[in-house]
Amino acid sequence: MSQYRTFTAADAVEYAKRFGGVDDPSALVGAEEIGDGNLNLVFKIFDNQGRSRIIVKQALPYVRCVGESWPLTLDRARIEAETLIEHYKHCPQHTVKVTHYDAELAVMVMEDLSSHRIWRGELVKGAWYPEAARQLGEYLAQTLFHTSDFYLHPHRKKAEVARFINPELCEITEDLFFNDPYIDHERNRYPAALEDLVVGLSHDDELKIAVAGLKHRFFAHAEALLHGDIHSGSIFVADGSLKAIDAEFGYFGPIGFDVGTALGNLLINYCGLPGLLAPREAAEGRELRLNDVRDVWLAFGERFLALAAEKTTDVALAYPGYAQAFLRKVWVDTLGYCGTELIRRTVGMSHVADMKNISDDAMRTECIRSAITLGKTLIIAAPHIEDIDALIARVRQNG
């Protein structure tokens, strides 16, 4: 901590020259700060030909979108770097490569993904990447299986849980997912026309008991090393390629949280498309989004079970039928966490372009209403939705 200083663009260039791993460091001459998230500085480093070469990312000691009134641990930079490094070991094709990090400066150097685009922005525009959903399912299966009890020796697993304890970032998740949207909180933001709907969330006993269960499992079920924030804004895509980034919320938690967060963001886009695109394009886009939801789950489930059959060595966990039973539990968790993602993105403070970019106020309100209603349905009905086809039928019924 004593060495920490906030980087300028010039600092980022000098750091990249030392630790960027490029053949000719002297060719690195400029930097542009491109961070548009809530927490960090992100510098794109350019060479003397104007080409973007690498990324330098530094954690700030506070929440960037709020300011110094909300201090935040710098250890999250270590958590992020080590989570990405661990995930890269198991799924290099779909994880950004970290080439260097410094825990004291809270800085990491990563591969540049200028050839890719942020998936959320592409979804909002109506662009479709046919392979992305199955690639995301593959990423989830590989990273979550290989950091779980199905694969790790119990001693190693327990040590890893300790290494990735991330209490401050987890507390943010706990508040934004499971607390704020279900109480009268100053961070909540939603259209005034939806006041009755939102207030109703805080008085719905069945809903709040289900949310309490999801929060308790988030506390207690250290099943695998999660990305912790795997939404469409934390994923880069290109034709035939997908890369996960931004893993500072990484910790050992319930596998269904990552899968549910991923599906929740696809369904937020589904709910927002009628306000983002012309009617025909919106209808086509919504069908593609349901295909994406199906593909993520099926790719994840198929690969997880295949890995379990091939690599599980624990005599109890390898018993025929147990992996399938465990996946059923993950499915129920996935649906619940998917619902909390829909509600926290529309009632809580962390709004996204899938709704914010809708220019017509009345249409935006109706799209948000649809997302809140769907979220509530999924949280309550999760134990009774049997499979992916039943989920898609529920989404269609929601409108």
The other form holds:
There are 2 protein chains.
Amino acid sequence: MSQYRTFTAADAVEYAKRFGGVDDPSALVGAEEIGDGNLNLVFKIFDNQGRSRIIVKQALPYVRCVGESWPLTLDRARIEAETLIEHYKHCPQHTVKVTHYDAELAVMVMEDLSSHRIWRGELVKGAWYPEAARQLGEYLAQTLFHTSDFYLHPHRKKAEVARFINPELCEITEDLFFNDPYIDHERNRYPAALEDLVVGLSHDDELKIAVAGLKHRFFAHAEALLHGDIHSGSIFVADGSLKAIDAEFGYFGPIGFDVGTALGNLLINYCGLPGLLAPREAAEGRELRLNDVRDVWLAFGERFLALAAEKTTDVALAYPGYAQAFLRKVWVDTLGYCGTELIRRTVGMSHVADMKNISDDAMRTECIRSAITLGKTLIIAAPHIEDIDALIARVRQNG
Amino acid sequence: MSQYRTFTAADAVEYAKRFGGVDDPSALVGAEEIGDGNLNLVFKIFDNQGRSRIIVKQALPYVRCVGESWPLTLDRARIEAETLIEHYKHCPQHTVKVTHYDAELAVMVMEDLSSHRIWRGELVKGAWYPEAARQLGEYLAQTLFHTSDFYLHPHRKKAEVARFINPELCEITEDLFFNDPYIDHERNRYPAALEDLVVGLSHDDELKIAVAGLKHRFFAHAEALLHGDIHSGSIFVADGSLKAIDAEFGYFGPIGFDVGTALGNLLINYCGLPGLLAPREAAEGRELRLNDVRDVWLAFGERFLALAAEKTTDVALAYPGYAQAFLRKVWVDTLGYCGTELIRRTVGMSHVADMKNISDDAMRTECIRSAITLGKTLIIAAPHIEDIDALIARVRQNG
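What would you give as the form predicted in complex with a further copy of the same chain, now that the form predicted alone is on the page?
What follows is the whole complex; the chain from before opens it.
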């Protein structure tokens, strides 16, 4: 019987030897803890040649940055491993490979991606990966289509919904996305100069009603097995390669939530670039980012419709034209959730390097301002933004 | 350990003595099997004065009218009892009281409603219960509000969704409501004279895409714990009293499904009355039925909004104006599901006395025709029917 205990580096090496699935387990000799997150230990396991070979990740029973006062379910390790395994089935080329997991130890072993880099870091530096956006669209389409009612047998779908019930992690999203930024909350963090703008959010009827609708759909619309946190910090990239990681927020929710989170993080980078790069590089980078936004949506939509045409198993949902009608609803959700991601990353507690790394205070404030106003526009105008071109026009208009 | 066995009348009496909760169990002496359904044994338990005192209901492991070739999960007895118990908590005045249940025996004991009559039978005879419609609206509002995201803590809601996963009974609805009537299926039953009308349903793009959307929302939108089959045959009425029974289709689905099923059965009666009653009585009855339709919706909507204003626990959903915006979406769903109920009761296999009892063949065909065309109109036009008055105008227009 395995019982939960926090791993030391030596524990992680022993575990990797037993469950890492490497050909030469005795060659594994060392571990480095590389977790920069708040919730987990992440060990990179090295062999006797100093090469990193495999990753051992263990969930902590509390939120690391806060300490033991904020306990958090260990079941998230099971959810994460099972979400990644499920997504890998449908999109192995863009999902990190999990080779073993143990629910009681809250630990999993997965492929080492040392040849890759976290996409957010690359975006912040102005590095462009020309295939990444279309690959992300492909990941979203494959994973979300194959776990939706279009594809799963209704009995299987219902069992899967029950398997991925994830109350504690969902609650974090429910609070941080949909509550905090729209009320006066101690977790919020934003420049003092934006006080009026932020206070205005909490009094804007149209915005608050739209955000309530987005939260309600997050609660109730079990459309597909989401990644649940697919921002640019949960994505590894390399030349011609993209891999999603960190799926502990996995659960059955609205498809537009994942797509909107993905687009929102590209747009945060768009808003931050003027503060991160020299003017000419920033301008070029922003055009590339808009191109990425277009590519993610078009790759997602095209592949989703192609899969629907080929592989829909439900006789009613297979009727010609229905998948297009559904995709239209996903688009409206996507815009709304994209807006909430922009706002929760700038007003709420979960800030990102795209803004934090801007050294000039006044510039950072202006970049944050533009992310907030864009987020607000998208949430309110979602039903009236016809297509990807109209979205890009709105982004340019926002400045 | 209780193990499943089919009850005899004597078993039912013994069971009622042990679990009926009556003051004088030894007085219980006889049982009559009164089930007219296809899925269950229903025993009325009599005392030594010949008075019926309590009901013992047991699920059969197959669909009774078809025989043992169509097996059906016994878990539906647990679902039924737990749904009724949950609904009783929130609306005791309009939910049958369950005093005991045993999941393994698939049996439950509940209050005897011999003083009541099945509403459908009364509607078919032209009997009017002036309070019934508002009471049904009250039942729908209380049960659906209190099991929704407005009221339940998000952790509890997710656990409840898992508890009420009901794949086999949902599949019956998925097939009979949303598939069969819109394809050439051997289970369909309709007058030969309506062949063109019915075949037309399966080729109508607008209709088929709308029905696919309704089916998809039935699959995915876990808004509240539905009764799942709240037609006029699942409702007992007496002077000033209304009680919902038969909740084996209970599960978390779209609120508009329950409301639409309820309205659909009143509108089937509206369509059937010209064949059931003399012309003058039929005309009067139809006006009363439209009044009932109005009362169900208004009582439901008013109470739902009042509960939302008073008792919403979620801070985002509590924002003023959100409940109204949500109710607007429920209205559109209600119209669509109402339309699918009209069609599945006339084209599909589950026919009802409102049509079956019409003795004149030509008249019955015309009544069925009007139910089908009304159903089709409601499904297609749902987003464009503004309010209850507009619905009633559409019903009159349909003839």
